[in-house]
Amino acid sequence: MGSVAKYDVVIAGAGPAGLATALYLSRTRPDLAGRIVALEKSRHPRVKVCAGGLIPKTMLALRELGLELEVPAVEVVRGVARTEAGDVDMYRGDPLCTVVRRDEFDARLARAAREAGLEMVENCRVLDVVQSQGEVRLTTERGVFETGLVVGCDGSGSTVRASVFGQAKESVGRAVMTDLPVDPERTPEFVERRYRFDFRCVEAGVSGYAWSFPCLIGGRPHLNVGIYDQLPPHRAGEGARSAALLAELRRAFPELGLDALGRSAGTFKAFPIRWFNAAERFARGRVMLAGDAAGVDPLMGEGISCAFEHGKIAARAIADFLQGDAGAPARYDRELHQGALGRKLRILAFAARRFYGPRHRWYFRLARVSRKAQQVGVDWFNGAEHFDELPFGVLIAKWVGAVLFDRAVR
């Protein structure tokens, strides 16, 4: 690509956030086909390191977009959490999570976006982004792109973010994970269709939890096992951080035989997780950030539902901008801070400071007091039936009704 390519909008990154932006936009502005391009540094289906849990909020978004899942998945209906204050067992029979492989899921979204008219340039890594004189210029491995608006959806290590917003690392967590083949008839995660969380690592200084999810890889049952740390010591070396997390992961699941983790190359995968920080901005000039580039749930590190919500809001901002509304990017930033998603992420950041803070035992004890309160919390986190969009006063009333008067949660 020797010459400069010009588009009305460039989406940097073709993961869930970038593809959701394109899919939502295609529903309201199908006439924009050919005027928007997504730049993807790899090629679908591409390897993506992620546990792949789709909470009910994400499933609602897929239905809203008219998309069938169409990829192998394991539906989880039971959740077990271990804490220093005791265990919590959540079961009602309705789905808590649907576990997919991200290479298959993202490729499904990419196919749908292409069918809706999105142009995509793959094997096209963004190298630099510069704003000047009413346009944005992106230098990539495949040449130069010029546009009136950029949506940075290029992950936790976003080049768009680094070029335009700076290199802040204070809000970047870390996770390590591995996949283990298992016998589904002898593995509780498959027998009981459950996932497991273990928060006992908080006592050892890890601001997060270990997890075990059932999944299918090439049609074969596996466990996806990993650990998330919201606030790793950024001055420590990469190897030291991974070793500390792997030690806690082995301690959480001693029955899984994880002793070989970290002793040779390729036994685990490590990756950053940028979480939502209300002190940051998500639009500057003609550049907006979405998905992991903007920040995900601080408490659990869940990001796929955030990607779809960001995509929906970004699509509205793009449509308004192309209609001549120069204030649309700034309004997008306000929506991410003050809208339903922003309120939810601020509450989750507040919860992370408590559950991963010095008085974590007290908060874990409090969380175990009422099963109905646990159900309210899980439904709100999962966004089941858009539960997370309820006004705060309505949510509190439901919580009081469920806990004090034994009323139905939903």
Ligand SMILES: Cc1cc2nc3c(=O)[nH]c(=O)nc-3n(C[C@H](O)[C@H](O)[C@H](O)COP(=O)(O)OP(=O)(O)OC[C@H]3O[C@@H](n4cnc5c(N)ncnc54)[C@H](O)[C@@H]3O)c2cc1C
Second form
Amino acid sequence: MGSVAKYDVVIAGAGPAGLATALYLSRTRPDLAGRIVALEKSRHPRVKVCAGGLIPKTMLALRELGLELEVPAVEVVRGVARTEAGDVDMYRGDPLCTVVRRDEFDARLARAAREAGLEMVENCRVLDVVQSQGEVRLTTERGVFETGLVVGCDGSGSTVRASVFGQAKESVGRAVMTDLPVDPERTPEFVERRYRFDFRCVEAGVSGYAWSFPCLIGGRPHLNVGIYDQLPPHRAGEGARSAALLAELRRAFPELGLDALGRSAGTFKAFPIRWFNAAERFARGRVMLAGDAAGVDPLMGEGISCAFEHGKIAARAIADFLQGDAGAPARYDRELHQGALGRKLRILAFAARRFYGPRHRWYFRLARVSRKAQQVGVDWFNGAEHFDELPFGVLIAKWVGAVLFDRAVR
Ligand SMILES: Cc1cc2nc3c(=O)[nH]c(=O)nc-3n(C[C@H](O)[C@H](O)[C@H](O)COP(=O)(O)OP(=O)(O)OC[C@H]3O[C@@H](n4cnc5c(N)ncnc54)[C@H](O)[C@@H]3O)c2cc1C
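Switch from the form predicted on its own to the form predicted in complex with this ligand and give that structure.
The complete assembly is shown below, putting the previous chain first.
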């Protein structure tokens, strides 16, 4: 590769956010093939520390993009959330979640994006991003790239973000996970196609929950178990907090024998999750952020559906920008704050402050009061049939109708 490569648009990072941006763009502007490049520090299929739960909203996005899943998956139709106030059962009669392995899922997206004309340079880490008048310059492991527009899709530890927006880490939580081989005949997650959440760790000061998802690794049944903590590690007192998280994970699933796994570095894998902070900006000059680089769901750490949503909005902004609309990045920023996704993420941030705050007991009790209200909440979170995009007034009316008059939620 020459020392300076020029493209109309550079996508930094080829995970779900970067690949969704490319895929959505290819649908409206197939003529842009060859003018856009994605720079990826790894090579697909690459490992991504993630539970791989795709909520119905993500499945809708795949359908919208005309993509079949094409990777092994376990469909979950039931759920239980254990809380300090008692258990909440979830059953909606249709899938609550489709669990994939991220190496396979992301490689499948990468293949589709390539087939749609995306140029991708792998093993190419972005090291620095500098904006000057009318141009953005990216220094990478494989030379310099110059472009008119950058979408930073390089995850929670985004270099694009650090270079252009600053180093703030206040809104970064993390999750720790491991995979256990299991006998599917004797494991409720497989027998009942159920996932489990356990919020009892909130009592012990964890701002999050433990989970157990059924999944297939190399065709073999496993449980992916882990724990999410919204609190930034540097604020939490790193060493003691990690030990506390693992202790809470063991307490949530005593029957899994997690004690026997020890604490060896290879057993549990930790990874940061940047969550949505309404006070932050998601575009500056000719640089936009998407996916974890921008910030995702603070309550559950769910980020794959956000990555697809951001990709869809970014693709529109790119198309407008390339048609001479210099205000497109600023509009992208506004839409991420004020559009349907921004509204959803603000509500989830509000919920995280309540459920993980000092009056958590009261909120968990409240959440258990009405089964219909729980169904509204689950459908809204999952974005089933685009439920999460309904105007606020319509949602409230549905909620009141379901809770007070026993009307169907959907
Ligand atoms: C333990 C854990 C469990 C999770 N479980 C779920 C779940 O069940 N469901 C869910 O929806 N979400 C889950 N999440 C969150 C989810 O993983 C992320 O929200 C999602 O991956 C975001 O997609 P992304 O494309 O923004 O970032 P990523 O998936 O992180 O992709 C970023 C890409 O950029 C590349 N990259 C990074 N830095 C550079 C650089 N400097 N130069 C070039 N390339 C770079 C990376 O290699 C990567 O391919 C989980 C997260 C964790 C940590």
